[in-house]
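Only one chain comes next, encoded as structure tokens, the form predicted on its own.
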Amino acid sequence: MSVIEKIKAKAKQRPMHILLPEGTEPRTVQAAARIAAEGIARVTLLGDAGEIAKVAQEKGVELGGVEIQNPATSEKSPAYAQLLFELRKAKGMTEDQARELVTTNPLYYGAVMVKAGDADGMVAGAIHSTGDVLRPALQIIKTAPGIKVVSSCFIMELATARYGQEGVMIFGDCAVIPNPTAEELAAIAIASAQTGKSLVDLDPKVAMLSFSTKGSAKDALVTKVQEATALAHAQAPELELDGELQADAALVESVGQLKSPGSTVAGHANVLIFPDLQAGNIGYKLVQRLAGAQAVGPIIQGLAKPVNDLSRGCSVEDIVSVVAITAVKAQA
């Protein structure tokens, strides 16, 4: 059984309440139709009704089990708009400015929404850009208690058990963060981890990689992940975490053994965090294409609820996946 229909086996165990707030949006659509239909998630739909089911009509797909909630005439929107305002009104929005973005912006609805604890997480990005779609998230239901970064990671089944925990593994920060403060790479590492472990039951062992390895070069940027390991260890002291570590360092064991004697973590890494968003994404991009792997994410990490970004050249079964995804998150 792959990573993702682990997930899904997961998520069909509890299913959450996940919204879908470009609710008119055809992928999105036929993408409810199944979530329901196999019982991953209690599903909403944002938008007009009759639209919806006109986009169902043409795609032939069935919305039983389905919900739908039209922020422009719902009779929640003046309590949610309410509680935007008292939220924001400190960075200067007024009452009607709450009114409109609730009423006419089913992004700003849906993660008011969420905060209000009418629904479990939000799943968005098919239409509308990361930023679009992080903003109302950030502003709204922000980062979860004693966390202060949002980030992201990937996680990577390999078409080979040999690295990983039986081919699983974990990539942070490939979408978020450009370049991450010590401060910051130290959150990423916890996080990454705890997802691991609440989404593929892994057993984390992680990497804070670099270009050197315990000191054989010296930079600037090998200080950062220095710091950003020390950081890490007093934060999460309990965490399997080593650093600085080169690659082949991190993943083979014999060069793991002879470059950080006596590390439980060298050699045997099952999540790797990189030092900068450039090097993250194209590592996680290297790995997917020339080994095969299959990259499932970006997977926001570090906000109070669940919320998760798509590209904009998903499909109906990548919706599928992150909505899963997000419904496991919110059991956690």
Ligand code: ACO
Given for the second form:
Amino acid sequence: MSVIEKIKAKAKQRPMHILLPEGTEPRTVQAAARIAAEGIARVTLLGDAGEIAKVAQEKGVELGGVEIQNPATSEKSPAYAQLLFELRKAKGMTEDQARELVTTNPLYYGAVMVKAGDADGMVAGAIHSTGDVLRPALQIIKTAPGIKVVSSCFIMELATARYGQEGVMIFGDCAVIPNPTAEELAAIAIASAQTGKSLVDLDPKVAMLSFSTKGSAKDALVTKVQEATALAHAQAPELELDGELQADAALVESVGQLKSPGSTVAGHANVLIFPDLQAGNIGYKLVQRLAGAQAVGPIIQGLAKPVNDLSRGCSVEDIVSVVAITAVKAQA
Ligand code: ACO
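Target state, the form predicted together with this ligand; input state, the form predicted on its own:
Below, the chain from earlier opens the complete complex, with every other chain and molecule after it.
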């Protein structure tokens, strides 16, 4: 069974209520029909019911079991506008602006609906940018208790079982924080390990990657990774984590034992933490393209309730998969 099949099976065990705000977008409508039919989640589309029905008919799908809410006319909109105003008035939002956002921008209506506890999670991005999807989530849903930073990771399903946990690895952060501080890097490491545990039953062994192993090079970039390693150890002493490590020391036992003798992580890492977003984003795409790995994500981590972003080139199958991931995150 592939990683994503296992995640779908987990999602079906306890179906969560997931919102798809881009409710008239054709791939989203098709995905909603499949999610409901397969019992992966309880699903709500946002948008005009007539328009959604027209898209469903054009695509030849049945929307049995799919719920629909229209932010423009929903009886919930006044309460959601009031909640948004209360949450954002200190940032200068007026009541009129809150009403306008809730009734005309489904990403804001959706984020408030999740915040209010009327849905367990949200998936969007088929027609919106990463920033447009994440901003309402960051502003309204905010971080989980005790968490200061929202980041992301990918599940990498490798073509060989030689690396990671039977070929499964987590790469973080590859999509959210461009230039993390040492504190943010430590948070990314802890959150990525947790995502690996909750989604793919990973026993995390976390490598804090650098171009240096254990002081072999001296540079401010290396110092940042060393500081992040120390912070992560202090914040999660039970976590198996080592750094700073070069990628070969993290992955290859002979190199790991030579460069970081006695480490239980070096040579066996299954969670790779990249020092910044350029390295992380380039790194996952290289492994995906050159090594033929399946990259599942980005999976957003650190929010109080799960919101995930789609690529604008996503397929119906991608949307179904991201909804399953979001549902399993919501179960946790
Ligand atoms: N964690 C927690 N809170 C955050 C974070 C974060 N990482 N980033 C921003 N916030 C909060 C801010 O504190 C602020 O809260 P407030 O308004 O209550 O004070 C709110 O979110 C908005 O902050 P801004 O700085 O205005 O947010 P911004 O517009 O910069 O957007 C975003 C944040 C979208 C995450 C931005 O950092 C970003 O664009 N990152 C890169 C995304 C990207 O392009 N990824 C690569 C492509 S994805 C791929 O290839 C798979």
